[in-house]
Every structure is written in structure tokens, then in C-alpha cells.
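Take a look at this single chain, the form predicted on its own, given in C-alpha cells.
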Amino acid sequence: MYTMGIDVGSASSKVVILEDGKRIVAAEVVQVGTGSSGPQRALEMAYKTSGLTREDMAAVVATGYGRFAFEDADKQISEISCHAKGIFYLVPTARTIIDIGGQDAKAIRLDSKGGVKQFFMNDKCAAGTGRFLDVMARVLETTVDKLAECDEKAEEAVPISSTCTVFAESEVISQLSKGVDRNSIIKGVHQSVASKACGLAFRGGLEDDVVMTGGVARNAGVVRAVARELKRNVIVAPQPQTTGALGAALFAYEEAKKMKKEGLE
């Protein structure tokens, strides 16, 4: 039995095919987000990926925030409860969840079945997201993907007093103007992103494991901000781009057995 999660964010869009609820036989992610064609041609590509069709799908679960604009899912579900059943198949031993995505950061509190206790949310403003790292990035004169190496090379964070991206991206200017170290200053953006979403962590209240997820989640010099401020180690989530995805796909699983199950009473 195949089912597919197909999570439909602001920055990208991501795909899981499942098989039995338990092999992953596809996944995939586009970086374009919603209200575009970022949905399709990542369906596009977990289907020739996987050599199957819609036809094949028992059950479609849509998550994120473009997820009631894809008419093709036979459940949308939020992406706080899939990001949970995600991370918790992944890592059973996961307690807290931070997931810092393109415009948007969560903090998610889990209880030993990996339900959901307690969620915050930060979706008001770009600082401390994606979004956030791209601007700086632009300022800097690199790219998000060397970010991590400038930060490992830096010998001190330059703080980042600013907690909006554009007060921030010009005390970023002004910095360089001054001809602080750039490597420095990278290092300092990285523990703004750090402190923000885990001042969403710290008002949940931590537990071990903390599992990071999300697509920032690929920059290490952010997880290791993020470890310094929670003072404990973090657990990177597997290809954790795809986290909701997989556990859309998870619930869409379930409600083919369901239906299944219906249909045979």
C-alpha cells in the first residue's frame, strides 16, 4: 500500500511517498513555495522517482500553509501534527522540536506516544527564520550553503542587537563598513536565529531529546547556536526538509487503513 504527504510551505514544497507506512520510496523537495507550481513539480518528481502514480495512492494527506490550496489530498492535516508524527517516527526519543523553516519557527513539546503537548509559534515576523538567513546572506555577499563554513571559522559572535530584518541588515552594513570580521558577524547572525527560536523552546518548557528540524536545520552553524543556547545537544533531524511531509504521509497511512477498513464492514 502507497500513501503521500505533500507539504506545501512558504519557501518550498515537499513530497513522501510511503510504502506499507514504513519505506520511504520517495522524497522530495522544490524550493518554491505556495501559489505556484512548486507543488506540481514536486509531485512531478517523487512520481518519476518512484515510478508510481496518483492511481497508486491508497490515501493523500496535504499539510502546511498552502495545504487547503491543493485539491488533490483527501485530508489536509496541520503542520504542527505532522511535523510531530514525523520527527517521533524518526527519532521515538524526541521530547522537544524545533523547527526553523523559511518564514516561520515552531517549538513543539511531545509526550512519549509523540503527541502533542504544547506548541509556540513564531509566523509574525521573518527574523529568526529562513527568510532571515537569505537577507543576511545577500548583505554579506555569499550564499545561505556557505554560511556554516564562515561561521566555523569565526573566533567570536558579533551580536546582533536588531530583532527586525531590516534594522538587522543595516547594523549588518554598518558593521562591515567598520570592517568587523565578516566571518564574525555570520557567526553572531546565526546566534540570532538561535535565540529566538529557542525562546520558543525555553517557554514550552525543554525536555530531552530536542530533535531541530526544518530547512535551516541544514545549517550547522545554526545548530550549533542552538545548542550553545540551550546548553544540550541537538539532535539534526534525517533530510529534515522533509519532515512534515513524511509525516503527512504517516497519517495518510492511517486513514487508508481506515477507509479500507470501512469499506470492508
Second form
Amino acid sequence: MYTMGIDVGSASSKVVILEDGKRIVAAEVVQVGTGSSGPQRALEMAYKTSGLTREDMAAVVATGYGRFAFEDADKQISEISCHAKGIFYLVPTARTIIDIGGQDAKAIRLDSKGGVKQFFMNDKCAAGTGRFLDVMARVLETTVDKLAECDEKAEEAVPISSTCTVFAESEVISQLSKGVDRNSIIKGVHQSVASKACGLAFRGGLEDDVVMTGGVARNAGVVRAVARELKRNVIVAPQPQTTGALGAALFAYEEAKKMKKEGLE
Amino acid sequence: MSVTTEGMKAKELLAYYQAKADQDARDAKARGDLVCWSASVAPPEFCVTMGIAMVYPETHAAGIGAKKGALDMLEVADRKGYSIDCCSYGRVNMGYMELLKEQAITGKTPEVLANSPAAKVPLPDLVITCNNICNTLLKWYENLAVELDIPCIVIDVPFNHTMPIPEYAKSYIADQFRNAISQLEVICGRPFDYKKFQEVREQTQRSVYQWNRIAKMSHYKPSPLNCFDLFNYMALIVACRSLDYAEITFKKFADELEENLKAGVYAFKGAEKTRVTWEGIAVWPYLGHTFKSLKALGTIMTGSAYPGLWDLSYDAHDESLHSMAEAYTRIYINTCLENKVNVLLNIVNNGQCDGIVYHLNRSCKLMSFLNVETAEIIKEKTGLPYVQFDGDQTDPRNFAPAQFDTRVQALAEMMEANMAE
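What does the same protein look like in the form predicted in complex with the partner chain, given that the last one was the form predicted on its own?
Let's see the whole complex now, leading with the same chain.
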């Protein structure tokens, strides 16, 4: 039985196809999200990789910011539950999840069965999210995928104290104009992102293992900053951008089994 | 208005008396009688005794917000220099007042006012305020009084850092009441009518009694009442509690709910899946959205402390006024964290709630700042899941529907997971 999870985010679209709720047969990411061609392109890529079609899917669950805009799903489930499901499947020892996506930062606490005990999210502000890093990369004349490399070369982290993304951008420009080392500014930017996300994690009470997920978890500089801030090891989820879609595919599997059972009865 | 109210349903009575209260104020103004703008939990008993028509800026602003007219008023206040960090009820009201003032001075109705969905209310001849729900109300009403050059009656109600409320606090507040009476005698140019005062207090208690009857209907499971309805009906407990308008409407609504309960007619036609307490003021510009989002999840609101602010039960025959003073100071947001938690716990338990939604309201610092701590304590005591969302009572710019939806959906999923265990 095949099931599919689609995570229509604000900045990217992710699709995972599962076989029998266990084997990942496709996991695709397109770097544009809701309202764009992203969801459709991610779907097409997943079908191509797996050699399957929509008819082969026993159930489809949509999650993410654009979950209600995606019409071809059997069910919509919040990204909080989906990330929890996906991470717990990949890392059963996970008890604290830090998920930093395009416009959201979340901290989720799990119980020993993988259920969501508590979660905290950023308020309506993009500071400390993927968008924040996009803006900073532009002003620092680099790209998001090179930030971690620059961070590693830095000798120190220059504090970036402004909460507002726009003001933080001005702060970075001001540091650059003073001739401060660019890599140290990047490390400071990562520290700023980590400090906001960890603030959410501390509110829920920390418990090991701490797992990072979401697109920003691909940035090793932010992961190191989070580990420093939390003073503990941080596990990065395998393919961190697709854990929400994986959770959705797992929920779809449960849904399909339920539908099958109800159908038989 | 010579319409007969006989045979009207509660919903019709609500609309009728809301419109009538505004009409009363306009008529009073036209006759040359006094109109008073009042803070929502300031005692109306003194002004009503003196035959003064009452207008409630907070209710008025909420109505403007619900009718999607807040932004126009907020922009007027912005231009006058009011910071967006100030309460949006206050800013909507200051904007509205500025437009009315301009109209009065120039004789021309500003276009913004002419196009506004705001209920038409007249400018005040005096204002009365009370700091039992926040201190912004002091500066807000002082500003109204200064801008319009009219008297401002302030009833000072100290914060209760410990409970129970000490006698000296009640005594102090009773003196504040007597001082307000003296001020009114000067403003009105006639002695205070204590016999009428007695009747007004009795009327207020009858209104409060019927209001509490409604609130208790959400204790049943399934519930005949969705507490979102309290957000609508509360316009009358705020604005007309010392008149029979409130009593008549609430009695009708409580009777209807009791009949529905007996007949097995519940608020949700389908089964209610989960029950929540909503802590904080409604998001008026998105009242429909918040209601529908929860309803789509099968989540009914069976607890809310905000309408409970007007459970102003007191002994109407207590001439020391200590009982009335006690009622006006024990408002849960005027008390220590421990008491606030206890009040909310009762609401959660009585409503048989499965979770709690906390509105972190940019406008209402007093209600919101304590919510982070309150949420943690209640979680510890009940184990119930909760969510907090960012919003605002009347500034639509401070609320994001998608962010709200994600949070409440996750809460519903957590509540359902708990129930499945």
C-alpha cells in the first residue's frame, strides 16, 4: 500500500511517498511553497521517482501553511503533529524537536509514545526563521547554502541584537561598514536565530534527545549555535526538510488502514 | 421606538435593545440631557440614577471592529500620535471622538465618519472611568475629558495583591463611590436620588442574575451554548446592566437555552468533539473566522472568563456599599495570579473543557502578560493541553488567520489524542 504526505510550506513544497508505512519510495523538495507551482512540481517529481500515480495512493494527507489550499488531500493535519510523527519515526528517542522553517520556528515536546505534549511557536514575526537568513545572506553578499561554511571560519560571533528582521539587516550593514569580519557577522546571525528558537524550546522544558528539523537544520552553523545555546547535543533529522511530509505520509497510512477496515466492515 | 418586543426571540431582543440604547443616547443629546461615556466595568448605577444616558466606548469599538471598520478609526488615532502599542479599543475610540469633534466644530461630517459602519453615538458631556480592569482607562478618559473640556469622574479601585479582599479596600472604594455621587450632584445641579439608587441597584442585580443563568448553560455536555454567543450578548451586560434591557434579553436567552437543553437541541448540530476555554478578549475583526475555525474542528467554546467579568453580584440593600465595592474590585484581572488561576480553573472545570486557548492580546497587556504564567500553572494542575496565539481585540493588523488556524488545529489534535488514550 502506498500513501503520500505533502507539506506545502511558506517557502518550499515537500512530498514523501511511503510503501506500507515503512519504506520511503520518494522524498522530493521544491524550493517554492504555497501559491506557486511548487506543490504541483514536487508531486510530479515524486510520481516520476516512484513510478506511481495518484491512483496508487491509498490516502493523501496535506500539512503545512498551505495545507488547505491543496485540494487533492483526504485530510489536513497541522504541521506540529506531522513533524512530531515524522521525527519520532526517524528518531524514536526524540523528546524535544526544534523546527525552523521558512516563516515559523517551533519547539515541540514529545512524550515517550511520540505524542505532542506541548508546543510553542514564534509570534507573527519572521525574525529567527528561514526568511531571516534569506535576508541576511543577501545583504552579506552570499547564499544561504554557504552560510555554514563562513560560520565555521569565524573567530567570534558578533552579537546581532535587533529582533526585527529589517532592523537586524541595518545592524548587519552597520557592522559591515565598520569593517567587521563578515564570517563573524554570519556566526552572530546564526546565534541570533538559535537564541530565538531556543527561547521557545526552554519554555517547553528540555528533554533529550533534542532533534532539529526544518529547512534551517541543513545549516550546520545554526545547528552548532543551537547546541551551544542549549548546552547539549543536537541531532539533525535525516533529510530535515521532509520530516513534516514524512509525518503526513505516516498519518495517511493510518488513515488508509482505518478506511480499509471501515470498508471491510 | 414604539416597537413591541412581545414574541421577539433573544437574538432579536439583543439587536433591538442595542439599537435602542444608542437611540436613547442620541435622544438625550437632542433634548439637551446629559450623555456619559463610561469604562466597561465602571459602575453605571450612579449615572443611571441621575437619568444620564450611557455610552460604552469599549463596546462601541468592539462593534466597529466586528463590522470591519476599525482601521479607519485607528488611522485617525495614528495621525493624532497615539502609538500602536496603546490599547486598540482606546485608539478606535479616540479616532471616533476626533471625527465627532470635527463634525461638531465644522458642521460637516468627515467622509471617514459618514462611510463608517460604526453605530452612531453622541459626544459625551461627562466621562466616568474605573481602573478595575486596567490603568490605560485612566489616561484614555483623561484625554477624552481634556480634548472635549468636560468633567471626568474617576473611581479608583486598587489592585488586589492578596485575597480575600481586605475591609479597608472595600471601605476606600465605597468612599470613591460616595465621591462620585458628590461630583454628579455638582454636575447635574441637583441632589442624588437615593430611592432611585436603590431601584437601580436592584435592577442591576436582576440583570446580573440572568446573565449568570446563561453562562451556566455551557456546563452541560453536550452544551446548548457556544460561549461565542456570550461575546455577542455581552454588549448588553456592559452597556445596559442597570436597565431592564439586559434583564429582559438575558432571561429570554436563558429560557431558550433551557428549553433547547430539555429538547436535546445543542449548539453544535453534529457532535461536539472537543471543548475549550477561551481566555482573553475576542478578536472582534475576526470573530467569524475564529468561530468557524474552531467549529470546523468540532471544537466548542464552553468556558470564557471575559464575559464573567460582569458577574457583578452584590447585596443591593447594603447601605455601606461595601458589598458593591467588593463586586467591582474582585474582577479576576484585578487580582493576584493565584486568584486568577483559581477563577480560570473553575471555568475550565465547569465547562468540562479538554483544552485552553489563550489570546495573547497586543492591546490588553494586563490580561495577556499574566497568561504565560497562568497557562503553565493550569497545565500543571490539570494536565490539559493549551495554545497561545498572537492577536488583538480590534486592530486587525495584529492577527494572522493562518497562524491562528495552525495553532488551534494542533490543539484539537492534542485534545483528540488525549481522549483516545
